Each structure stands twice: as C-alpha cells, then as structure tokens.
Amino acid sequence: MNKVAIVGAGVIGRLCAIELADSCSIDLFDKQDLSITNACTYTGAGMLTPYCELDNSEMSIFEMGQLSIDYWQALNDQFDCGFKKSPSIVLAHQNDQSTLSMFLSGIEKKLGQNVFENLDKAALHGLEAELTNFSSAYLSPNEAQVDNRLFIKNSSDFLANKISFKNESVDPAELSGYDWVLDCRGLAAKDALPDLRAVRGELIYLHAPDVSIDHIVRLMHPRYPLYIVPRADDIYIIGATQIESHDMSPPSVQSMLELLSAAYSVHSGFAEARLVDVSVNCRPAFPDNLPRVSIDNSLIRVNGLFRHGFLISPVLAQTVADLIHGRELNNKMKEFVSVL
C-alpha cells in the first residue's frame, strides 16, 4: 500500500484524499485546522456551471466541468455535500441586453450550437415567480451546485477514520518517508511555482427571508456582472468580483455597494436582507488560467484552479489517483500533466 502525504486541505487536497483513502495510507497536512476558514474552498460559491463559465474559459474547463457534475452527484450519495441540480437563469436589464447577447453568442461560437433556452415572460415567471423586474431570460442546461461549507464540514467527518490529519505547516519538497507527496497548497506554493498569481474574489452571504429564488441567477452587466446562489434557510450568496490582486483586506465600500445594488435590482426583497458574512480570498492562477499537474519524481503538484475549484477538482483528483496507481490517463487530461 502506497504511503501518501497530501499538503493542503482545500477542495483539491480533500478530493485527492477521498480518491486515495481506500487504497493508500494518507497523511493530510494543513497549517489551518480542518474548518479551513481562511481558504479559497471556504470562500467559494460551489457553482458547477460549465456552460456559463465557458464565456471566459477554455473548452477544456467546460469538458472537465461536465464530468465533475456526475462526480459530485455520486459523492453526495456518500455524504451530504449539498449537491443540487440548478440550471442557471441568465438575464439582463433592458439597457444591458447587448452584453447578454455577446455572452450568448460567445458561448454559441465555442460550442458550435445554441444551448440556452429562451424564456419568455410566462416561462421565466413559471420558473421564478419573483423575478418580476424581467420579462425574458435564458436558461442554461445541466448545471448544478454544491454547498462548499457543508462539503468542508462533512468531508472532514467522512475522512476522519480513513486518514491521519496533521495540523502543521510543512514544505512538500522536504517531506520524506512517503511513496508520493501531493502539493495542493494553492498560492502557498508560489515559492515552487513562480508564475502563479493571485486573483482576488469577494462574496457576500445574505439572509433574505423576503426573497424566494431557487435557481442560480446570473445578471449580465458590462461593469459588474453578478451571480446569486441560493442556499438553505433563506441564505443567498452574492458574488461577482474578480480582481488581479493579492490583497486580502476587506472589500471596499464601492465593491459592496455595487454588489448589493445589483442584487437589489434583481429582487427588491434584498433591501431587507441581513449581512451574514463577507468573505474575501485570493485564488491561484497561472497566466493561461488553466490548471497544471506536474510530476517531479515522487512529488506531484496540482495548482492553478483559478475560479474553477469545485468545477474541475474532481477530474484533477482522479488524474492524480491514476498517476499514483499507474493507470492510463484520460486523454483530455494528458495536456495538463507534465513530467519535470
């Protein structure tokens, strides 16, 4: 049985542990405890939206995302990670219809076909009766979400008797006594991956009992496109920002005003919502915004998940498991794997 060290308990580190726990002896290291409240995984919105993300990503991200939806659904049968089929409703105010048209045409060009269902007023309000500020929208196919914070909690419990967790800060390159070492540290790996950069994201958690929305909603806008992700107990995640910065300070007044004003423009019930949490983190990305799996003898580094952590981690974790067990790689993943 291989002895494997995994450094980094974010989504990719945890999924690697889940993939390997029944066939390997696993030590999982992280400088935080397993609640990882300062990690990107805690800050993320858990959206599994390969069609909508295709607006600003490569086809490879789309293909990985499609495979990952089935993975998350199967994982949800093992423990509750809040998986929910949730096609996105994409809409825009009248003055921003050109931005919406560009979004749709860009995705259609990449896929070679139009995959979004045009919703007239009756169809839209049949799906979401409270989106009364809009008379039309588009529905994306086969998308979903997981509850990232529920995943953190329940994956910790799921792994408790399968692996050994070590609350330590370690350098993966200096670990010895393991058959394989996995570096899943995100931005903390910049010492070994100098072209890694930080991309800041900001999210607001609102308790909004006056709002009833079941689908992920994307509001197109040339300056602050917005997503609204519904969660249990009248919680909604509001997000949009993507800033090229390693700044981990709290959000600015301007960015909060823009996010909240945009949410209010979608549904007036957000006016009486209560701020539950404001979360900021910086996501790791390479210059091409694509992930990398690099192998240096027995050290495997997985990084560069950018804004697609939950969307692509399952396929990356399966790729790592294939490498460790000497299995043939998925052809679509070979382009992301390099041997140093």
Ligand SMILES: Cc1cc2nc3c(=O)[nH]c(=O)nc-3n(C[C@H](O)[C@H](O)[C@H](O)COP(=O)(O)OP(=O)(O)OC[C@H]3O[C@@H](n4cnc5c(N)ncnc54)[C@H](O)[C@@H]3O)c2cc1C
Given for the second form:
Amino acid sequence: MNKVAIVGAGVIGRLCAIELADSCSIDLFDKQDLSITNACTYTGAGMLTPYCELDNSEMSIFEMGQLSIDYWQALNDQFDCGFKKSPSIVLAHQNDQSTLSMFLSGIEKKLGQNVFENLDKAALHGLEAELTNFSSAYLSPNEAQVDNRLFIKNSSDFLANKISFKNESVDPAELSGYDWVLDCRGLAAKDALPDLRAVRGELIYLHAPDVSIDHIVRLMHPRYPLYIVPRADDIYIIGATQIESHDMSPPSVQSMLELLSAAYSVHSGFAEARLVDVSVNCRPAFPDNLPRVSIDNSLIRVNGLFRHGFLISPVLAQTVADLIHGRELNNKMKEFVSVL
Ligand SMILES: Cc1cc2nc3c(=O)[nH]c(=O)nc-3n(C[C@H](O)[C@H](O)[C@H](O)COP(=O)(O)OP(=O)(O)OC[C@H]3O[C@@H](n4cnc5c(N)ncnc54)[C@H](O)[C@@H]3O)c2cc1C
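Can I have the other form now, the form predicted in complex with the named molecule, not the form predicted alone?
Everything in the complex follows now, all chains and molecules, and the chain you saw is the first one.
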C-alpha cells in the first residue's frame, strides 16, 4: 500500500485524501486544526456554477466543472456536503442591461449555443416572487452548490477513522519516508511556485428572515457584480470582491458598502438583515487563472484553483489518484499535468 503525505487540508487536499483513503495510507498535515477557519476553502462560497463562470474563464474550467457536479452529488450520498442543485438567476437593473447582454453573448460565443432561459416577468416572479425590482431575467438551470463550511466539518468526521491527521506546519519538499507527497498548501506554496499570485476576496454572511430567495442570484453590474447564495436557516452569502492583492487584512469599508448596497438593490428586505460573518481570504492563482498539477519525482503539487476550487477540485483529485495508481489520465486533464 502506498504511503502518501498530503500537506494542506483545504478543498483540494481533502478531496485527494477522500480519493486515496481506501487504497493508500494517508498522513494529512495542516498547520491549522481541521476546522481550517483561516483557509481560502473556509471563505469560498461553494458555488458550482460552470455556466455563469464561463463569463470569465476558459472552456476547460467549464468541462471540469460539469464533471465535478456529479462527483459532489455522489459524495453527498456518503456524507452531507450541503450539495443541492441550484439553478442561477441572472439579472440586471434597467440601466445595466447592456452588461447583462455582454455576459450572455460572451458565454453563448464560447458554448456555440444559448443555454440561458429567458424569463419574462411572470416566469421570473413564478420562480422568485420577491424579486419585484426586476421584470425579466435569465435562468441557468444546470448549476449547483455545496455548503463549504458543512463540507469542512463533515469531511473531517468522515476522514477521522480513515487517515491520520497531523496538526503541523511542514515543508512538503522536506518530508521523507513517503511514496508520494502532495503539496496542497494553496497560497503558502508560493515558496515553490513563484508565479502563484493572490486575488483577494471578501464576502458577507447575512441572516435575513425578511428575504425569501431560493436560487443563486447574480446581479450584473458594470462596477459591482454580485452574487447572492441562499443557505439554510435564512442565511444569504453576499459576494464577492475580486482584488489583485495579497492582502489578508480585514474587509474594507468600500467593499462592504458596495456589496451591501448592491444586495439591497436586489431586495429591500436585506435592510433589516444582520451581518453574522464577514470573511476575507485570497484565491491562489497562476497568471492564466488555470490550475496546475506538477510532478517532481514523488512530489506532486496541485494549485492555482483561483475562484474555482470547489468547481474543479474533484477532477483534479481524481487526476492525482490516477497518477499515483499509474492509471491512464483523462484526456482533458493532460494539459494541466506537467512532469518537471
Ligand atoms: C471570496 C471567495 C469566494 C469563493 N467562491 C468560490 C465558489 O463559489 N466556488 C468555487 O469553486 N470556488 C470559490 N472560491 C475559490 C476557492 O475557495 C479556492 O479556490 C479554494 O478554497 C482553494 O483551495 P486550496 O485547497 O488550494 O487552498 P486553501 O483552502 O487555502 O488550503 C490550503 C491549506 O494548506 C494549509 N497549509 C498551508 N501551508 C501549510 C504548511 N506549511 N503545512 C501544513 N499546512 C499548510 C493551510 O492551513 C490551508 O488549510 C472562492 C474564494 C474566495 C476567496
């Protein structure tokens, strides 16, 4: 049985552990305890929205994302990840309709077809009766979400008897005695991956019992694009900023004003909401915003998940498992794997 060290218990480290736990002996290292409240994975909104993400990403992210939705659904049968099918409603205020049109035409061009369903006023209000500030919208049906914090908690329990967790900060290149070492340290791997960069993101958890929205809502806006992700118990995630900066400092007033004003413009019920959490972290990204799996003898580094960690980690983790077990790689994944 292969002995494998995984350094980093964020979404990619955990999914690698889950993929390999039955066939390998796993030591999972993290400098934090398993609740990883300072990891990017704890901040991320958990959306699995390959269609809407195509606005700013490559077809390969879309393809990985589509495969990953099925994986999350199957994983949710093993333990509760808060997976649910969550079609997105995309809309814009009257003055910003051209931004919405550009979003739709950009995605249509990449896919070669229009996949967004046009909702007139009656159809929109049939789906979301409280979006009365809008008289039309578009629906992206095949999207989903996981609850990242539930996933962190329940995957820790799920893995407890299958792997050995070590609450230590280690350098993957210095570990010995393993057949394979996986470097899943996110941004902390910048020491070994110099072109990795940080993209700051801030998001807000609101408790809003005066609001009833079931779909993920994306507001197109030329300056403050926004998403609203409904979670259980009247919680709504309002996100997210995207700022080219390695800055982990607390949220800025400007970001909070923009996110909350945009949310209020979607639904006035957010005025009486309570801010229950504000979360900040930096997304690990390479210059092309695509992930990389690099193999240096027995050391495999997986990184650059950018704004798609939940969307693409399942196929990346399966690729790592294929490498370790000497299996043929999925053709679509070959371009992301490099042997140093
Ligand atoms: C605001 C925001 C919203 C987002 N929304 C989404 C979304 O809706 N959908 C989506 O798919 N993605 C989203 N993302 C992106 C996603 O969160 C990231 O891509 C993903 O979490 C990166 O995961 P990771 O495992 O690579 O890194 P991390 O989550 O940062 O995990 C790295 C782990 O390594 C540990 N570590 C570091 N150094 C060491 C060491 N030396 N020894 C031991 N342990 C170490 C850290 O403690 C940490 O736990 C969002 C990100 C942000 C910031």
